[in-house]
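What follows is one chain in structure tokens, specifically the form predicted on its own.
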Amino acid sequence: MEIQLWRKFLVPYELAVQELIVKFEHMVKQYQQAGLYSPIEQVHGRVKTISSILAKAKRKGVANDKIKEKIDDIAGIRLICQFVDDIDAVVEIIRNRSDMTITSEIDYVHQPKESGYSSYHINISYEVMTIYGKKCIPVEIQIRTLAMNFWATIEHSLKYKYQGRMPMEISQRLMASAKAVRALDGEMSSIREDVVDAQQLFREKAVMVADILNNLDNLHKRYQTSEDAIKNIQDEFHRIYNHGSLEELKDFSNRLDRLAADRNTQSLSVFE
């Protein structure tokens, strides 16, 4: 096939990409903007290179003109949980979404590989509109932890270097590494109510901090606030931030607020 054939054929594929990260990224703002925890954490997409489509077909024994049929990885979403739980919660959504089709699952969180690889794989058909109609893309979605992408990152470069033919030690340390994994993964889901309050706390602080940045500057360009008052709030601010609770911090947030929707500026009397 040739190179501009390549490219024509690989376009629907990029489209899905860019459609199913665009979808993911945007659920996971809806969390955060509802104040939800999200289940997940990253998105990710590629579209696989040519040599590597060539290859992949070559190892399967497919030949370039069924490479579309039987090639079902070409497009790929990877969608990284902080927690094993997570997996499951992200694989339902996907599962009651109406705009893509699954077409086969494999567990391989459950039940990994023997190798040590783990990931859940939902291998959907979606559909994207081209300036030549409708296209129904194959695309492989990829679920598993920070943990997990880790260790298949590392096992996928090890895999390239030794050409499939990778040493018995490095697979023997690969298969203990994978077992660490999975402890490490097992050690967060016993700690993860913690860890998810811990950064809902940070979230909200952020979120508060940004709010208080924005009405200052409000307060010194629009309402013309005098520069001694905006210095008065400013050092409180400094002193909350550094070394007062998170409800010192809404108070002075509230105050702010009650004073940024103040047109009269003059009367500071929140402050005082």
Ligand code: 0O2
The other form holds:
Amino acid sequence: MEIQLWRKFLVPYELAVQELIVKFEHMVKQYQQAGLYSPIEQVHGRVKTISSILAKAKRKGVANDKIKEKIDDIAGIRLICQFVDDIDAVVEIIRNRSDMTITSEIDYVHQPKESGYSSYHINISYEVMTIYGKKCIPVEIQIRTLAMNFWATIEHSLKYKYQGRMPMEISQRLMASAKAVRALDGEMSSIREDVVDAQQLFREKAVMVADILNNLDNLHKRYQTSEDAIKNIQDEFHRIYNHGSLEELKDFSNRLDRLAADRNTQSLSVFE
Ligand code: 0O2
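So the form predicted on its own is up there; where is the form predicted together with this ligand?
Once more the chain from above appears, this time first in line as the rest of the complex follows.
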């Protein structure tokens, strides 16, 4: 295929990857805005390069005119989770979506590959609208933890370097480190609740601080609150932020909310 034809061939794959990145990133944002824990930590996506498609076709003995049917990871999305349990949650989310049709699933999490590779693969058919009409694009979604991703990235580079002739010693080290990755993920799972709680508190505090600063800005600019009153509020905010508890910050934020909501009042009695 000529380069121009390749580019045309890959356009709907690029569209599918871009749309899916937007959808999954938006999902993460929705969880964050709702103050909820997101089972997805990072979203990545790529369209395979032409040389990588050709190399895979050669490796798998796929003729050039069969690439479209036989290579199903030309469009790829990678969803990175913090914990192994999150992988199941993400799989469930994808199964329940009406805009992605699952064509196959491979569970390399519970049955890792011989190499040590671990990840959950879901192949979907995803519809995009191009200027030539609708097209159903096959997309491979890989779901893995941060630790699994670290291993896979390193192993991928080494595999590329050794081109299928990986020295035995390195293979063995990789297998041993894959075992360490499973142990690490297991350890992290056992403290998942603590980590999630801590992250939740951090997020709550961040949302509260953003609200407070927004209210302060409004009081200053829109309601022309006096400089002295603003300074008092700011001083109290700094004191609570630096030395107070989350409860105190919550109470402060609620008082400021009430004050900002009451546009007619000139009284700052709640801070007096
Ligand atoms: P790239 O460059 O990441 O796109 P196979 O021939 O079995 O390896 P197959 O039949 O296409 O691959 O299906 P599978 O097993 O679902 O693998 C598809 C993709 O999963 C691979 O694409 C890799 O991204 C990833 N993967 C699978 N096995 C391994 C592994 O042992 N190590 C690493 N690092 N990644 C793996 P590509 O085209 O091989 O690579």
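By rigid core we mean the largest C-alpha set that fits within 1.5 Å across both forms. Numbering follows the first chain given and starts at 1. Just so it is clear, the model here is predicted, and its values are computed rather than measured.
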If we fit on the core, is the Cα of residue 36 displaced 2 Å or more between these two forms? yes
